[in-house]
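Next comes just one chain, in structure tokens: the form predicted on its own.
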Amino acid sequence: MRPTTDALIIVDVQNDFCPGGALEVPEGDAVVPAINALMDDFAVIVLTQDWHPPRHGSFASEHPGRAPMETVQMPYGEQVLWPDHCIQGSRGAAFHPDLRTDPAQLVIRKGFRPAIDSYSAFFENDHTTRTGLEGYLRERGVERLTVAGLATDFCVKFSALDAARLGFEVTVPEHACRGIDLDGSLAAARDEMRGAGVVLAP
């Protein structure tokens, strides 16, 4: 078991982004069994959940005109707009029936104010409107972070960036991650992960 020091941060593990989900990631449910065996290393374990309202601003839906995975401008910067996914209630917001909930001491959800969007689990997209995770971490001590889940080269990403500039010490296991890889995001992902300290590991 690893000390109080080091926390789990495990990201979006949900049904949508899993085979078979309204926003799939290919591989996505790879990740469950993995992220599973990490678990029994740590003292300190965090979820975070894609919780967003019906008719979300980062929907295609709410864009007339525009297909999934185009981008448009939103007053917070440039935003991806995604299949509508993660409905607050559903089946697809749920975690995967696989994954273990019950060693997480914290589920931080995220993506729920209609307006904005929220990839990192300290931020919302604007970069500047807070979660609450990082005072949670800190009032229990935490200095190391292991950030899994999906998908490596948006939420993990961000996440890990977003807990690098904050100060932590992060890793990213990528046999317990899996990418959505749109247009080179992939490698682009690792490269910045890479650049801001962030440590790949197998």
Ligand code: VGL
Second form
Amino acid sequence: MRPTTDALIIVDVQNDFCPGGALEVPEGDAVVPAINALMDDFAVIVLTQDWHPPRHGSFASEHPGRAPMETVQMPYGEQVLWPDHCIQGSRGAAFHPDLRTDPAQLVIRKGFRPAIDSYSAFFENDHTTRTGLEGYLRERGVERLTVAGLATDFCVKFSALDAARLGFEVTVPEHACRGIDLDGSLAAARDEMRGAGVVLAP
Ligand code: VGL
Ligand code: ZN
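For comparison with the form predicted on its own, provide the form predicted in complex with this ligand.
To see the whole picture, the full complex is given below, headed by that same chain.
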């Protein structure tokens, strides 16, 4: 067991990001056994859950004439438009049924403000509005984070980059992550994370 200065942050292992879901990540469900095993090593465990109201501003269905995976300009910057996904209380928003959730002490829900998306576990996409996770981790004395889950090139990446910027030591175990890979976004995400001092582990 690692010391209580280490935390495991498990990002968005939800039905909609797994095969058959509304925004499926290829092999998304393959992270479940890997993450379940990782949980045995950590005393501090946090789950995040993408948690959108119906008609969320990141949904292509809210942008007439636009299709999923297109990009639009929002007041806070560029936004990829997604299929409707992870609607609060829906089966798609639930954690994968095989994910162990009992060992987690905190679930951070994000993306609940209709007009702004939230990829990172720490900040919304305006990079200013906080989720509260940093304060929680600091109050528990956490200094090092292992960030795993879905999707490597979106919510895992933004969470890892924000964590590194906030001064945490960050490792991303790639066997416990899968990516969406839109136009090379997976390779770019790996470069960005490495460039920010995030350790990519096998
Ligand atoms: C995610 C796209 C939209 C993610 C969430 O969890 O990576 N990606 N919402
Ligand atoms: Zn989302």
